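In the block that follows, a single chain appears as structure tokens, in the form predicted alone.
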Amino acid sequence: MDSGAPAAGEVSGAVLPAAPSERAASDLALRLRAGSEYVAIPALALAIAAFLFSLFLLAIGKSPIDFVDNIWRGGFGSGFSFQNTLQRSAPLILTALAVAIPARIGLIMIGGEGALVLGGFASAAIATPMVGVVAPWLTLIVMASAGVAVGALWIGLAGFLRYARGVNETISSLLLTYIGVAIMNFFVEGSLRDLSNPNKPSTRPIGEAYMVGKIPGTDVHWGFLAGLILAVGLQILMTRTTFGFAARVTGGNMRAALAQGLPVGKLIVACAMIAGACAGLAGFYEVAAIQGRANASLAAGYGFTGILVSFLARHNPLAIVPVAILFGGLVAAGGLIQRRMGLPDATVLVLQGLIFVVLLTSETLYGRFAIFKTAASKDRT
């Protein structure tokens, strides 16, 4: 036998290219390795926040184990509690999407609370003259359309100011939130106030016949399903369409997008309006499925919690769903924690605040661990 014959996979001393299947497997392994960083670092942030919150509980004489047990019982431990969690997570999914979509184009919009409040108020206000006159199904369609349109216009205004006048969208969207809440209070405490309810300023109730029902077989309203559908639809929009590709290019380098002739202004306003529409839809469901009227209860902080949900999910619409359910469980368990542990409702807000601070700090960790780096990224560093 000729010992100089080339071995399998070699031709005259040269290594043959890897088979397509081998290259695909290698590429997949590299992508998984690089992508695992976006799971590991948020998980680390959650663990650190949980540790710090445990120290806080111990400092005030409470047991972290009891806290976790009550979170489980109140949010996930039974069919009733889990359905309550899903219902609480519905507005969180929608308001988190209101942060995630502008983030894809490089914008930090935090005005979902204002769009939710105004969207809910618009839904209730437009329904008031229609109740008892127009069919419930048509009234609900008009209410949803009004909430979506008002929310889209409200956040769209922040997007327009960002492109046309260079106004920082984070500041403008936050200030618009307070203006939106003030507008609702002006009308709810004034011309649209229900005089038959002297205890709490509210619009007139829309009535049971005009409320959104529950998903059959559950105690969860249809807003949760709407959030799921929107999360999937917006993921497809932002990853599988030319609009989404153009938005990602713009978010990566706005000057390069302009040089390539992309309609940057329209893209910014469009993403902002999509965000506002999601938050406005959340306001519609809060009125039509929960409250039955518009009042100060619309400003429940869902829009601000949605910011945390979106950041923890890395602005991925699909990842937003499980993260929103997690935080929905925290909200749902608040009452049980208050009754059994003697802690105020603000305890959950303390935990959310810790998570947000640690999460923002953890942003500095990306790209610093060699274990997550591919060979190409190591060569560049």
Given for the second form:
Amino acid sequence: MDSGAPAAGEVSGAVLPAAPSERAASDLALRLRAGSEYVAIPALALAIAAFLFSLFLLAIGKSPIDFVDNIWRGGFGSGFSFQNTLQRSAPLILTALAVAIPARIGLIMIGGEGALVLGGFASAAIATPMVGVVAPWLTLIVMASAGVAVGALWIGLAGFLRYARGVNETISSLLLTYIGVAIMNFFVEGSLRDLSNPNKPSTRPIGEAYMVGKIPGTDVHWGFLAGLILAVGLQILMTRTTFGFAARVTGGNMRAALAQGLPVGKLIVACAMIAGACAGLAGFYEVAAIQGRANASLAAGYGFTGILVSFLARHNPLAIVPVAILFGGLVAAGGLIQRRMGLPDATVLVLQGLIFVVLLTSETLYGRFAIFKTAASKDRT
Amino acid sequence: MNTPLAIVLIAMLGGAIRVSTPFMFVAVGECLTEKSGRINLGLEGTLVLGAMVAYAGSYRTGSPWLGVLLAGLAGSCLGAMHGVICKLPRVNDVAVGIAMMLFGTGVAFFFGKPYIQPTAPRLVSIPLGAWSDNADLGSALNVNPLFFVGVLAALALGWALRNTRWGLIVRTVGDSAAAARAIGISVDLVRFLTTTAGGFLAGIGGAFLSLSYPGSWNQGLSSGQGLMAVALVIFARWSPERCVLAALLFGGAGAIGPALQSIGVTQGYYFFNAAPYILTLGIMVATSSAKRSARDIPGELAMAK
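For comparison with the form predicted alone, provide the form predicted together with its partner chain.
Whole complex next, starting from this chain.
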């Protein structure tokens, strides 16, 4: 049947010139129909999580409507709050990419937080002797390179250990996060500490002149655009290149990839390094566009929220962008929720955890609804 | 007996006993779960929730042991959640573990906020060092009863896994789900129960953190102990007894920093803070191999495939 179908199509195509385009149209419709499952089920999971969270709020005597209202106002309602949301979604896009790329090759890497912290720290550290000596644009390039390189090395190490020694990458990447934070603390409270700032151990500020500016006409720093470009670029890399194809084959079946002679080790390390580079870049922007220095505020949990964003986007780089904006809004509204509703700052964490649990539970629903099934997918199952 | 070396060694001994207890509970609980062929990475969240519930329970009821029990129950709730969700087809237990880690931590921080300030009654330690007139040794041997509970639980579990019908069922499920189904064992039920029991033990480990050492509740209480304990199970090659030894080793490593501080060495404080993580990673690198799966690994474990 499989071998017969294309031949029949060719024949009818030769007789009736309109048939190929019709076939292409119905092909697209079929793909849309099959693809809509990947939108509908996560959306359903979000709705169920929102419902459960509403029950939770009601149980502790708070109004879910107030909650939604505050998220709207704090994250999306005005130009100001939406720009704040975009600002916060920048590190989320990048740390989610740090989960999505390894996921394509079959690894669950959750060390984005560590790569972000170390990347940011490396940027700030390398900038310290350059400030006031070297031109800002050159300093920023060096800072970004340092952040990207250190991030790539950090997650690349987890990838390397996975390939070379079979070390579980989920555990090792999270351990590397703790080690990364400890390394930053070591320097920030020690040799690189800014002694003029007694309140919070930090590196010396890089100064206003050396900061990354805003995208003209907005209040959003360039990190957001960098995230967008990387998301598109990595989508192309993973779906339209030999590298991406080889990575996806490896993710689908590593033994088959090995049997085919694919350079599995190099692919794994490369994907891990791309991931780390993304997270390291997020750290660079946190330092160069927001904080102006490296300190404990870098470990703000973007790396962990990024894990959820990537899973919700089904590790699709393009889908990561809207999901990251959604969660950026949630993070941005966190302060408002805290002040207006008297809820602890961990409320957002509870909601995120709940969404994550419900989302993973919803994995079981794939393939259960006839509406998404196409003739081709029925053939497969 | 008062040379700096002796002081450091004594402080490390005391530290090893204190610091190892939460590792031990989590590792033994995870060991049981993994023996049945499932991995629960969420025990870090369970540990934090257990710590919060124990502290709150002890504060509310005035009885620390009731707090310990409540922490265990809270832990089993999270474990049961993990067990139920992973029972569904196509659900990845590693990913669910990550989600449970975030969820457990979030819930603990949410409800734990009012308990950061007040002081709850703590567990009373047993002064085993009272015979010695050395004050350092005396305080090092102030051992919390939970330490002995943990060791007993590990020994009992190890014995039960080897010698009882229940142990055989758990091991069968962990080594080959197909074989277990063939002889009429409900694989899902067994895994649900082992994950729940594992959560119970991890919750108690959390209770130790908040009610004995360090003995207070705050959001930075556990930073990765739960995760390291999961890694430790691999190192202990899925044996509860070896989990105890591995936990003691880790406790000793974790105690180097504070022990050196006690004689005035403050340099490298952050390095010694990171020492347990580096040690865990080093041990994972040393004991893993790319060529073959780990020795004694339960055949159904996702890592083994």
